[in-house]
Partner chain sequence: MILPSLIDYYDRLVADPEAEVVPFGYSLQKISFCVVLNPSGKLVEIADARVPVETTGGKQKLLARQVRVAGQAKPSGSGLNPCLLWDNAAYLLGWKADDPKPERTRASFEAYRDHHLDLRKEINDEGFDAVCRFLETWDSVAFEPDEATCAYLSSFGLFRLDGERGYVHQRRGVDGWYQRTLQAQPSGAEDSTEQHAQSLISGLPRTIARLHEPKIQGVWGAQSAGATIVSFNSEASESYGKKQGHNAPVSQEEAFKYCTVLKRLLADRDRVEQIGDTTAVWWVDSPEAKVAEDVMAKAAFARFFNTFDEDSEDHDAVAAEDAADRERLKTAIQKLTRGELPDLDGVDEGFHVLGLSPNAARLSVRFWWSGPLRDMLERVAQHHADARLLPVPPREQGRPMTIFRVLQATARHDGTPPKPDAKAIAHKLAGEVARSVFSGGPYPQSLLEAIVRRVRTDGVITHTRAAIVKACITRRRRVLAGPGGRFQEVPVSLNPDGPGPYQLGRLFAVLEKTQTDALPGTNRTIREGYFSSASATPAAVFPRLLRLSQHHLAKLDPGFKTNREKLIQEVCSHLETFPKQLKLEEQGLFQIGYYHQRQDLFTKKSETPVSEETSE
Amino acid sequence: MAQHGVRLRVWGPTACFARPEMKVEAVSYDVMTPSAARGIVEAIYWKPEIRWVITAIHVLSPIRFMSLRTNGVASKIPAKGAVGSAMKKGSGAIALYADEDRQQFAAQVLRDVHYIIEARFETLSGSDNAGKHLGMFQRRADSGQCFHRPYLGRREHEAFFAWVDPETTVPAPSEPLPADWTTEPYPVIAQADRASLSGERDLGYMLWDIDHPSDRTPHFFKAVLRDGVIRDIDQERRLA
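In the form predicted on its own, what is the structure of this chain alone?
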């Protein structure tokens, strides 16, 4: 099975990579989860004959939280009831009045996030045409193309992205970022704040991915942030 790697820089004003153990209020992990990173990469380029695997996540901006309250509705229109009946008959009442069902949700989210995702793809079937897949991914990322708008954990947290040459050296927290990575619209990052990413930080067990064919079984891995990077994610997953 051939393997081929890419890099992608992503950022956004807010993000929420929700911890599954928190039932009522959404509380984000400290950094992006591998499953969220895979979703962003797949939003830009995916084919049934390949599978993306996240290998490393670089954290470029300091980890900061903020409280966020959003308005929503408490109930859903049952798809198999009113909607199904209306689709068969061609008419019916399927409205949901937000003013009568409004509910406020609280969340602890990340702000001003900025990451580099390292990923590789494995060829599952067909010819091993790595150059074609790599070229298409680069062109789409360079031009801002995507199958659907990628997001940072939840759809209300929009993700912006840019291609990164795999040969580019990602600066350590003690080193300044390239000038074109620190000006608007990217999060403005003070070098003194980046220093907080130095050293080792145990992030505990983190959601690795959901095994959908096996009844949506969640899998976790032991995440350690070393000088702003979680490395060898696919290998850590095998050991967890």
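Next up, the form predicted in complex with the partner chain in place of the form predicted on its own?
Single chain only below; no partners, no other molecules.
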């Protein structure tokens, strides 16, 4: 099975990669999770013939939190009940009245995040024409095309993205970022104090992905941030 790597730079003013144990009154992981990264890559380019695998996540901005209060609702519209019968009949009530079902949630979200996602894809079926998929991904990422707007953990945290040449060296936390990486509409304050990313930081067990075929079971992997990078995510996963 052929494997091919790409790099994608993503950033945004806020992000929330909620920990499962604290996802109601949400507390974000310190760093983007591999499944969130996969979601972003797939938003830009995906075909049934390929499968994306996240291999590394580079953290470019210091890890900072802020709190956020959001309004939500307590219930879901039942997919099998109201929606199902409405689909059969062609009419029916499938509304939720937010003001009657109000819930307020507090969240600890990340602010001013900036990452480089390293991913590769495996060809599952069809002709093993990697160049075609690579080319399409690059063209789409370069021109800002996406199937749906990618987001940083939750829909309300918009993600911006840019293509990065896979050969580029990502600067270590002690070095400044290249000028063109900060010319984007991006808060200056987040570029300072990158040194705090140096060294090793144990992030504990982090959500790796959801195993949808086996009863949508979550899997976790031991995440360690070394000099701003979580590496070998796919291999770490196998060891866990």
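Positions refer to the first chain, counted from 1. In this text the structure is predicted, and so the values were computed from the model without any measurement. For clarity, a rigid core is taken as the largest C-alpha set superposing within 1.5 Å between two forms.
Trainee: Could you tell me which of Phe105, Gly39, Glu49, Gln145 sits at the hinge, given that one rigid part rotates relative to another between the two forms?
Mentor: Among the listed options, Phe105 lies at the hinge between the two forms.
Trainee: I'd like the rotation angle of the smaller rigid part against the larger, computed from C-alpha superpositions between the two forms, in whole degrees.
Mentor: Comparing the two forms, the minor rigid body swings through 7 degrees.
Trainee: Can you give the CA shift of Ser91 between the two forms, in Å, with the two forms fit on their core?
Mentor: That residue's C-alpha is offset by 4.8 Å.
Trainee: Superpose the two forms on the rigid core, then give the C-alpha shift of Pro78 between the two forms in Å.
Mentor: The alpha-carbon displacement, core-superposed, is 3.7 Å.
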